[in-house]
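What follows is a single chain, given as structure tokens, in the form predicted alone.
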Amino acid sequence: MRAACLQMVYELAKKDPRVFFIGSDLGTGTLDAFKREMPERFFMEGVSEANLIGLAAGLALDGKIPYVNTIATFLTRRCFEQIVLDACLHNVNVRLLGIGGGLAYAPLGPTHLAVEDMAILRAIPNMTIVAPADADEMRRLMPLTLEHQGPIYVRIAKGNDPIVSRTDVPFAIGRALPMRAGSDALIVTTGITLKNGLDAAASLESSGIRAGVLHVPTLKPLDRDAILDAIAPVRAVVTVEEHTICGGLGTAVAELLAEAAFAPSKRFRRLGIPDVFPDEYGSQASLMERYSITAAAVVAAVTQLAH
């Protein structure tokens, strides 16, 4: 997914002179073709992430479209004030590309695990947050970032994730995408957890539970109407995210449910990282298993709620 994202930045830059790339100590070889062919629009600034946001905001105020690429934790934790005051307060067209969203950097421990990145940014006015499911969805997203008004955060997964998105489901920023119909329960996913949701729904069908899957790649602005329409006919709703359950997808859906006041009320559960710092080193897969962000956990939750 990361390679697809950066390749798209290069392709967009070749077509649009407003596109700039700003990186933070990303290693040799990153976007070499961009650097060679368009050096006046390529900046590799080292470990000075807060300054990069100011640089990007300045370029955006001058009509440019800067894409800032660095590790997700550095963007969202270290640069919070600059994102708020320089990018969001002025509502400028800065594109923040956060590498390693969720548990992708599991071997590096909690300092590098972006488990609250979307919650942090969701609280900021004017911010758009998008978490694609795979490299193909990333390729559909990136051209849309050119003309979108205001700052965008793109959550980039580890890479080599299975392709589960579909070209027959039109992608648009701000839209929830129906991936599978179901009348008993609804599984709501974002980012790479779409695969968990689809696998769980297929498993549940064999036991007689028809679970729909609604993919929410855009966490903000939330597609309120589509989510509530998908929830209306079912008894149970389960959200699944590679993110803390505090302030992310599960919280957003819970807020919608509370205000919609369905009668009878819906049975609801959030699956994600609990309110803890992940305290084990390992692989992304091993930590997702530890925190029950798996298809099997989704099956168990839906089964319990749907009966």
Given for the second form:
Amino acid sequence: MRAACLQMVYELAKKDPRVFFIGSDLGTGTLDAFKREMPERFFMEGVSEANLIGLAAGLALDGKIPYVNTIATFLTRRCFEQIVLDACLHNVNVRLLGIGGGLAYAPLGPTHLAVEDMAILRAIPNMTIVAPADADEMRRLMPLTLEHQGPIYVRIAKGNDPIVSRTDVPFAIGRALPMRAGSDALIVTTGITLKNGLDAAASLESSGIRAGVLHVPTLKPLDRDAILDAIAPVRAVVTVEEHTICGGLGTAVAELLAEAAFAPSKRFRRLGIPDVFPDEYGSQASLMERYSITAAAVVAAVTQLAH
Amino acid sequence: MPGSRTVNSHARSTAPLDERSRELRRVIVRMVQAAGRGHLASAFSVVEILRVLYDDVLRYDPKNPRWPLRDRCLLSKGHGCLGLYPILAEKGFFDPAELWKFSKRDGILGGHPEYGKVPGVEASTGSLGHGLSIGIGFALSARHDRTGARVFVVIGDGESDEGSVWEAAMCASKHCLGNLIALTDYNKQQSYGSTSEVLDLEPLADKWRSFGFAVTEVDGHDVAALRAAIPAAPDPAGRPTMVICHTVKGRGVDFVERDLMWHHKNKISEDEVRALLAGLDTP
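Which structure goes with the form predicted in complex with the partner chain, now that we have seen the form predicted alone?
First the chain shown before, then all remaining chains and molecules of the complex.
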């Protein structure tokens, strides 16, 4: 997904002179072709995130489209105020590309786990947050970032992801994507958890539970109507995210659900990282297992709620 | 230390304030009177810096504030905005009647300047340590587009406590941004006390030199000296410039200069307003 994202930045830059790339201290060789062919629009500015965002906002205030790329934790937490004021208050076209969203950097420990990135950014007016499911969805997203007005955070999850998004479900920023129909339950996903949701729905079908899957790559602005329409006919709703349950997808859906006051009321559960700092290393998969962000956990939750 | 020696020689401004400088301060007092509050002393500190920039240095068109070839000026120490608003109004960026609605619900002029609300304000500032990085973005953009525009960023001394200022300093120097001119309003006072007590910046000139800037120092209330100190053209060696302006917080009224309580003042009484205006009668 990361390779697809950066390749798209390069391709967008070749066709649009407004595109600038700003990295912090990325791996050697990152976007070498961009640097070679368009050196006047390629910047690698060191471990100085506050300065990167301010600089990008200055370029964007002047009509440029800067794509700022570094590790998601540092891109969101270290320079949070610059994101709020320089990018979002000015409402300019800064694009934040956060590498390693979620638990991807499990072996590196909690300093590198971006598990509250979407929660903190969701609180900022004007911000758009997109977490694609896979490399193909990333390729559908990136061209749209040229004309979208206002700042965007793109959550880049771990690479080599299986492709589960589909071309027959048209992608648009701000739109929830119905991936599977089902009248008993609804599984709501964002980012790479789309695969967990689809696997769970397939498994549930074999035990007679028809679960729909609604994929929400754009966490903000939330596609409220599509989500409420999908929730309306089912009894059970389960959200699943590679993110803390405080303030992310689950919270956003819970807010909608509570205010919609469905009668009869729905049964609802959030799957995600609980309100703790992960205390194990291992792998992304092992941490997802530990915190029940798996197809099996979705199956269990839906089964319990649907009956 | 060479830095300290230079600072001492500029420690007190001896330049008298001419009628224009005193009138700009009277407008500030009347705005504070209308609002009942404001960063009065911080504004008095920066009046001559902004006056010289807008009178003598910057290239701009108040009727077309987004003119692409304009020079950019950022008041990174946004709390000094009372020093900026009267000048922008006088130059025609907006209706001077706005001045009397400072901080009011129906006004465009807040306690910190906002982009999109105030014509002529290039970025919203108020939180410290943001302006220099945004200015670098402007300077890189101007270089890329070959507009010839220059970028001026006025920062505070208390603001220079922020690490982001020094991230930006390294970046400006790396990119040889000769079109970037920073000015420090160095009044040596921050909210709690003197900068030497709270977080000493000295040797400030040497710091900026070591970060790759061309550094000049000037009496920040001496209009002629400021005109001479602000470079008329980009640095030929491609260095960004830092003009350290030695100023006096609250400059213009004796009792404001002496009392840190005037950094930000609420509930300013009519007696205090009369005393402020009387204090401005003498150069």
